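In the block that follows, a single chain appears as structure tokens, in the form predicted on its own.
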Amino acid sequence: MIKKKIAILGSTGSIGKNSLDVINTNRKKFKILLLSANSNYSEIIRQIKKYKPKFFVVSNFVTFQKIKRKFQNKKTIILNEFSRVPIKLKFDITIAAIVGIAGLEPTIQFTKNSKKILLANKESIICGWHIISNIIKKKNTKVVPIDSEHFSIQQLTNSYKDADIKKIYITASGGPFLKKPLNSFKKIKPKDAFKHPNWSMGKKISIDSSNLMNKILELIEAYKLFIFNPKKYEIIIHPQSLIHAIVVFKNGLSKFLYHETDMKIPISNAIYENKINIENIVKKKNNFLFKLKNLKFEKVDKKRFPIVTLVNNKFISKSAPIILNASNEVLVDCFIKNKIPYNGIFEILKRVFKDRDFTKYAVKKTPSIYEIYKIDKWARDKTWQLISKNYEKFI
């Protein structure tokens, strides 16, 4: 049996570890050729010992040096930069799960050398889809988004045209603050935002979920990934997180995709192309039919989730999404470090978009990688400037 060669970019994160768990259930079919991480020293050591990849890329230089010393006489080759990965190395499947803009260039690089790429790095789609899509066409790379919403849309709309579809709903749980009194939002602490009611996720994505920023980013991703008219998309609240997308067709039929709140399910189906008995990977859940009677859906309350008011035509094209993404990364990090209040995320974002230089950086239709980083830097610098300017207001 020829084993499929696997690369996991961001193997110590939530998506990366879930992917390894899926692969580990049938190791005979896979050869883990390359893993990558930033600075999680103990988890990197554990993965090298357990999975014995041919290459491990460690981005953080201090961690790289420590790992390099520890494994200098072992079979795993420890690298500090993706540029040092041999050009001739080919992969059957790459799982792109690096968090943040740091995942852009590695995702572009591995798209060129992979038969199939499972996309979980939002920034690659939001900031660089025009680059990646050209590579996909040239190399005939198969792409499967593994965020549950985009995975669902792809599954539901496969073989359909824009003319067939009336509406596409992307669901949002509403996070931990769906019923929290609005007058208490000023007191929200990072630890409160980390407590997602349904999913086990990293800190950054948990905060994005709590204020629906993740849904704004997912809308932008959907605009880029799929051929459908952006005006057909809508966010709706679905507290149970069991239905991940709903498609309303013009023929009078509607379809939805259901799966339990376990990322191993879309990851497994993406890896095995839906030809998998999920009970071999995920512990059997209760019969979903008993849960369908309790499904709830509601419109988004814009007072509770003001970030949804940022959705307009400026985010459908050009380079405004790069600014949105970069500014949000800075703001979430500052909130985690208690430098700004929870409401400060939206307030500063509004100021960034109203800045006199915003249009100058937001008009690029197909920015190069260099231009993407230039736009990203402006957004981060401007966000820090506005945080400093409003610091006394926040404390």
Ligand code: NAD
Given for the second form:
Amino acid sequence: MIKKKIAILGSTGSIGKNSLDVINTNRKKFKILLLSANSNYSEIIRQIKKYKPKFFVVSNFVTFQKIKRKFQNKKTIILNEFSRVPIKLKFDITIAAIVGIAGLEPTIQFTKNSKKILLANKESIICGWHIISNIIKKKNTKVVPIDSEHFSIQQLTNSYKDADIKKIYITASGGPFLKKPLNSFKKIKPKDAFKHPNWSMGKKISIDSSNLMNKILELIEAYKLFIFNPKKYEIIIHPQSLIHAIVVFKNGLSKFLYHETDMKIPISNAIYENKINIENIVKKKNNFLFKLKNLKFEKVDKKRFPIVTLVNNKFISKSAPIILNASNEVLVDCFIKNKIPYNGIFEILKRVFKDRDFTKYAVKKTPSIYEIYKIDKWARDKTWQLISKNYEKFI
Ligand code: NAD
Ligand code: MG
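With the form predicted on its own done, generate the form predicted together with nicotinamide-adenine-dinucleotide in the same format.
Complete assembly follows, chain above in first position.
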């Protein structure tokens, strides 16, 4: 049996570890050729020992040096940069699961050398889809988005045209603050925002989920991935996170996709082309009928989640998403490090969008990699500037 060659970019993260668990349930079928991570020393060591990948890319230089020293003369080759991965290396499946724009270049690189790519790294889709999609067309790479909403939309709309579709709902759980009194929002601490009611995820996406920024990013992700008119999408609150997308067709039929809140489900289905007995991988009991009768849906409350007011053409088209993404990365990081309050994320974002240079950077239709980084850098610098300018208000 020929083993499928696997690469996991961001293997120490939440999606990365879930992917390794999926692969581990049928190890004989796979050869783990490459793993990658930033700086989680103990997890990198654990993974090298357990999975013996041919290559491990460690992005953080200090961690790279430590790991390289430890694994000298061992079978795993430790690299510090993706550009050092031999170009002749080919993969059957790559799982792109780095967080943030740091995933952009590796995702581009692995779209070139992989037959199939499972895309989790939404920030790279948001900033560089025009580059990734060109390679996909050229190289005939198969793409499966594994962000659960986009996985669902892809499954539900396969073989349908824009003209067939009336509406697409993207569901949002509403996160940990769906019922929290509005006057207590100011006191929200990072640890409160990490407590997502349904999913266990990385830190950044947990914060993004708590204020619905994750849904704005997902709307943009959907605009990029699918051919449907952006006006057809709507965010809807669904606290149970069991339905991930609903597609209303013009023919009077509506379809939705239901699955339990475990990312191993979209990951496994993407790896095995839906031909899998999920009970071999996810041990949770699926009491579908009981849960079905309790599904709730409600409109988004804009007072509670003011970030949804950003769904305005000016902020989410052309190169504006690069600015949105970069500012948000800085702001989430600052909030996690207690440098700004929770409300500061939206307050500073609004100011970035009002800056007189915003339009200059937001109007590029298909920026090159170089231009993407230039726009990203402007947004990061501007965000830092505004954070320090408003610092007095925050303390
Ligand atoms: P995470 O924080 O748990 O893991 C991130 C991974 O990226 C880690 O392996 C880390 O080492 C690596 N990384 C971080 N910074 C890096 C850098 N500068 N250079 C190289 N590698 C770096 O994140 P996650 O929750 O697994 O999410 C990963 C991606 O998948 C994100 O884009 C997220 O939006 C998306 N996603 C996640 C989930 C989920 O359930 N966790 C669901 C849908 C989409
Ligand atoms: Mg999602």
